[in-house]
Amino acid sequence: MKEPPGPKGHFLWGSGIAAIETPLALYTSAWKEFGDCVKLTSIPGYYWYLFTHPTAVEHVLQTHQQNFRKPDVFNRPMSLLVGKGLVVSEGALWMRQRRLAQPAFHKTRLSLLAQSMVDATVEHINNWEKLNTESVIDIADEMGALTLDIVGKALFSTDLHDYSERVGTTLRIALEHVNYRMGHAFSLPEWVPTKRNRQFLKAKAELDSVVMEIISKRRQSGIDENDLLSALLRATDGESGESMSNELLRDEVITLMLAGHDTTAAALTWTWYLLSLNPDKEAILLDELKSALGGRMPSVEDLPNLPYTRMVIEESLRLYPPAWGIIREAKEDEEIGGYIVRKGRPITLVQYITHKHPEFWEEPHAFMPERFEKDKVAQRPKFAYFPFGGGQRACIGKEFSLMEATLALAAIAQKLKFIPLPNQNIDPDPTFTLRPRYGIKAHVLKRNN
């Protein structure tokens, strides 16, 4: 078996630099010139690889999983903020995580959360409609306060007003700092007082002081409040009959935080600036919300009758996927389409590319949510998307996010427009969630103005 073609970079650090600094140019760029199996290279003696047609990433993610597992490389800097939570451990602890978790994401049990979700958007409708037409938001900054809010209610049943500021400005610093840690391997370890080092530990503590205050008052209570957080408390593993601990039941919290806060908040960010681009498909869904709802808000029983809603959801996740890569590692030596993959060297899968691969996408750049009716979806090979990822270790959240997503977006497209200013810089930022760099500046318009 041959190694696969690549870039040969710089002679010192190859395409290393490039894959901190612009990730998504130097894939896309080594992906149209390479093809689907590339080998990049960094300094002397380091390489990875990356992987984008959807029968490796199949390979990787399902087939043959068990030949895989996440890298020291992601682990430890994501470590760092989720402790031992389930998106970085592995074996028998994910095992065990993953049992004890799974019940609370039940789809009966997350349509309790519904209306929770609804009553938190419908606060920040009210607040956005006393806006006058001159008021400029930005609707990266409101996505993110609504989504906390969300999370609040439908993880704690608990207003985070309070907690919004603490929480929303850590978790990013936070976010930054893991991703800083990915790409800069020989930086020094967080105990060096360094300037970097000292704010993402101040944000670190805060975060566990908000999560594990908020969880010390929920054990006190006894109170079965129908949240995650309750389902987490009771959980009891069927093998050990042992539940979470408190330091456990933290990482996993933070975990579910950065899911049902930070990537739904991206996709609702990237689907309105997408609206705003296309008003023939933003028709087609007003359409729908009329015929459907006729000017109330969404309830879960309602989700069966918001296709093309969701639709819309499922298309901005294709073209600006949140979690936009995935990383992975050979246990032993493997072969993925016709290539040698070494033992021990990171892989990478990137949702950005994959999910405009022109084999499998029609116009691969146009925003069409009629992609996903259900005949066009079973005529695509199943990991031409995969936002969530796939396989044992797909987001135990995804549901939770695409249900939050739904109701948020049929709830607030009835009542309001979101007009972005001209002339900005709408630049994907691939710091760990992929959101605009800048933001997106806009006026907020009544419907019926």
The other form holds:
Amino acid sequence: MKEPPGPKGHFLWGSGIAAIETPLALYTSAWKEFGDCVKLTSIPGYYWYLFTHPTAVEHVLQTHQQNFRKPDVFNRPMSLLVGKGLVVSEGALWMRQRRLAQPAFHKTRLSLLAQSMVDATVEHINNWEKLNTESVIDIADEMGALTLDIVGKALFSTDLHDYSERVGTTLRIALEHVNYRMGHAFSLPEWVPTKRNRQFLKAKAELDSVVMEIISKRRQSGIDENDLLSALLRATDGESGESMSNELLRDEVITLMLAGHDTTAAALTWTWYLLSLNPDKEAILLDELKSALGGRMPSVEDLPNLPYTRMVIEESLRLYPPAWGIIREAKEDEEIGGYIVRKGRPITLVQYITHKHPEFWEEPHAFMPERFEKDKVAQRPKFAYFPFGGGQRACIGKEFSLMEATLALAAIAQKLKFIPLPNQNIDPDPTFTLRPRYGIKAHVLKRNN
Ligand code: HEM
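Let me have the form predicted together with protoporphyrin IX containing FE (HEM) next, following on from the form predicted on its own.
Expanding to the full complex; the earlier chain stays at the top.
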């Protein structure tokens, strides 16, 4: 069977440096030149694959998912922060933990969280409304603070009040380090006492101890707070009857904070940016909000009446998918799209490219929320769009996040508008999540309701 074609790159390190420094540019140019199946090389003997066609994505994530696993290049740096949490665990442990965590994300449980999502958003709206028209904020920072509050409240409800600053700071330091490690596979291991490593280990120890404190307090009180932590504490395995140990619970809680806050923050940030560039679409959104809500804050019952608001979010996730790529490796040699894929070699699936594949998307770079009307979705292959992944390992927080982003967008857009400053360099930065490299600086304008 043949190998996929691909660029030669530099004679010593192939495309290795470009993959670290400019992955989106590398993958886009490789796809344009060589098509949907590409083999990329790095230092001699090291190579990996890029697959961008929805059929290949479906093969890896769904139809043949049992033949693939998450590789160590992803799992190792992630597990520094999340231990054995869901994002990195494999096999029997993953299956048991997923089974235990799933009920916490059930629709009925999520609707209990909607009010706290809106309450947290209102607190931020009140602060933005106090700003004068000259003030400059960074939309990315503001959305980061908002989604951290929301995921904190959803996980720990009121308990977070005493700890929110410690959690926020330590999580930021730890996340920055994981990002760094993902891009620097050959950096010094954490036991070497460099300044960076010491800072990370200190932040991680602090984060672990805060989360453990919250868990023990909650176990002692035994009260069901209707939040995610209570749901995870109550979860018992149907087969063994066991619940999660404190250590596993801590790992899952940190996983949810990590996976749940930066991603939705990026989604909302790009949404404001896209709306600012597309006033005609913003007008349709405002019309919907006016007729569905008439100026009041949204609730979970309003969600069915906010289809355009949700489509705005979906379209933003298409153009700027916060999880811009997914990585796997084959457990044995595998055939994909008529090409041989060798066991153990990383495979990258890149939402950022597939979501703009011209075979499936008309005017792929245009912001058109209408693409997500039901009949149009039905005409596309399922894996032309996979912002939340797919198959068994699909995002557990998908509905949580769509509900959160839709409610926050509806609440905020009715009250105010972010106006990005002109002449900024808006450059998508593909670290752990896809976010604007230099943030997005903006004025805040109150709407006259
Ligand atoms: C816009 C927001 C979000 C995006 C784009 C997103 C994207 C993704 C993607 C693509 C995956 C699959 C990764 C893979 O297959 O390798 C994933 C997994 C995961 N996500 Fe999300 N996510 C978002 C929000 C959330 C939220 C709000 C939570 C939790 C509160 C969450 C928790 C998780 C967890 C725990 C996993 C691992 C699931 C497993 O392997 O069983 N995510 N997410």
